[in-house]
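A single chain comes next, written as structure tokens; it is the form predicted on its own.
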Amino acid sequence: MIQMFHVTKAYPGDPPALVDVNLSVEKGEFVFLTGPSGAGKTTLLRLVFCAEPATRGQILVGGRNVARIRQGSIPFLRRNMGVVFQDFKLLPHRTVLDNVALSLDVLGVPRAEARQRANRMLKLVGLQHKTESLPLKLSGGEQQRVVIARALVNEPALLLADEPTGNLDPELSQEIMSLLQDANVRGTTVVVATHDLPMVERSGKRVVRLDRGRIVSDAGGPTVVRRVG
């Protein structure tokens, strides 16, 4: 699903955000990215999402080389991705239902079908009673569930989540992770960047740790641990 070969990302005047990263995420995997602030987790997700290009190296997403992809082809590539942003990026003057249905509208799904699918997804995340609410009327946990519903409504092959449980209490964090794990069980490949180490340790999932832009360890579940470098 994702292959990165000797990927480096540098910004003028700053130390490299990523340095010679080699990473493979198989279809159907659930992978955590961990490491301190500034380790490169968000940058790695942004490169996969084509928010910006790598400085060096090759990245394949679903078999497509994103380093060579034309700007006009990026929206097509993203049709098979769902993204959960740290700052939600919900449209404040649109209802919860409209926010979730937005990605389907962009894909040209008929309005009635888009609303029906959005309603089903909101029911799945426990917010069927909030469809006509505006995002700012919701709690932080409810807003995060709306973001996840929006990311999953088009049944993406790949879900990228950047600190999806940031600033949430442990109970809400577990609810959010359960939603992501359910999506993974349904076949979506999930990559989550997080600082929440206790949650990661409980999960038993593969953990890729970054430090100063480099992958320093890759633990494939509870028994397989591989040091890198």
Given for the second form:
Amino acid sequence: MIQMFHVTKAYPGDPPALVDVNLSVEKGEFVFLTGPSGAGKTTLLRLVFCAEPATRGQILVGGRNVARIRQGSIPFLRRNMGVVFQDFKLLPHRTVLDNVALSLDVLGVPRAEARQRANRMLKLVGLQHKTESLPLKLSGGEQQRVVIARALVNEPALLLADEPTGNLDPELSQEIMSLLQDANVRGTTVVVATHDLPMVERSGKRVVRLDRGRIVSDAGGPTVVRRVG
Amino acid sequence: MSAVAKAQTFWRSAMEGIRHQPFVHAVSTITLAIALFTLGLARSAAHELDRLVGSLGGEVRVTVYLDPRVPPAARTAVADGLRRRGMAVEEVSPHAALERLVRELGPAAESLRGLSEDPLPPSLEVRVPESMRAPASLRALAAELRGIAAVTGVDYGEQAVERLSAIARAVRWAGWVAFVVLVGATLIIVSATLQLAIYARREEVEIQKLVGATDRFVQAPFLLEGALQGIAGAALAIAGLIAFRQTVSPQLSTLLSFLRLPGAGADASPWMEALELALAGAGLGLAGSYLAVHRFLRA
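Write the structure block of the form predicted in complex with its partner chain for the protein whose form predicted on its own appears above.
Every component of the complex follows; first up is the chain already shown.
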């Protein structure tokens, strides 16, 4: 699903955020990216969803080389990915249902069908009773569940989550992790960047550890591909 | 994929944008209204100026002086030839010409009393049809008449016609320059104002792009907002023009009764004018919002 070959990302005037990273994530895998702040976790995810280009190296996502992708093709690549952020990124003036349906609106799915599918997804994340609420009326955990519903409503092949439990208490964090694992069980490849080590250790999933832009360990999980760059 | 579903999404998004930022949209709409009102007024003024120039052109008479020695039948043949080409021709005998001169000179005409015979030649006074009043056409007609043996001279106020034509040309050019400046300034103001609206919704744009929205998907609601603002601006401009024509225009016409002022007798259909202004407004709004959103997405 994701292959990175000798990927380096550098910003002018700063030490490189990623240095010669080689990584392979198989279809259907669940991978944690961990490491201290500034290790390069977020940068790695940003490169995968084409928020910015790599300075050097090649990145394949679903078989497509994102280093060579045309600007106009990026939206179509993203439609096959769900993205979850620590700061939620919800539209404050739109209802929970509209926020979730946004991913389907972009695809041109008729409104009635989009709302039906969004409703179904909200039920799956346990928010069926909050469909007409505005995001700011929800708790942090509920907002994050809305974001996960939005990320999964169009059944993406890949889900990227950047610190999805960063602002949540342990109980809510566990709920969110359960949702991500459920998505993984349904066939979605999931990559989660987090510094919540106890949760990572409990999960028994593959853990890729980054430090100062380099992969320093890659262990655990049932899948086979291992590369340390 | 459904175009209708997308159109509904764009419409909802545009309405939401207008509802959440009424002030910014009001500023854009009023800017467009002022520009369209000015354009409407300028258009009426240009129309009236054309009519004024046309009516002055109607006063241009070609005087054809004839040789007094040629028989009257030959003079009549020249007049008939012109009449056949659609011109109104009045034959003026030497006696009638002298009487007219005496009338025009008034007391100074005493000096003419001692003349034993009519000193003025017979002439034809010709009113040319509108299609031939252009300076080039008049010049060609004069040259043709001068080539006839019975004709000794042709006078049509050549300098006045040329000057009038030059003034009309200059006014038209000035109008075009003013039009371009006005449209350019409006586009700059509207796109700068709309950029504020887009900037306020940058988070929404960012989220849309995260979930796979194309640039066109992001642009469409803003373009729709721009077009709607243009149409609303046109509606205000039309109301302003109607009010202007009903209140200010008659007073100006009374003050400057020798001129026909904008709206004093506009021939254009008001519905057609309203449609043109609405289309111009929608076009300006679209162009302004396109510039704003394009600049934002490229930034």
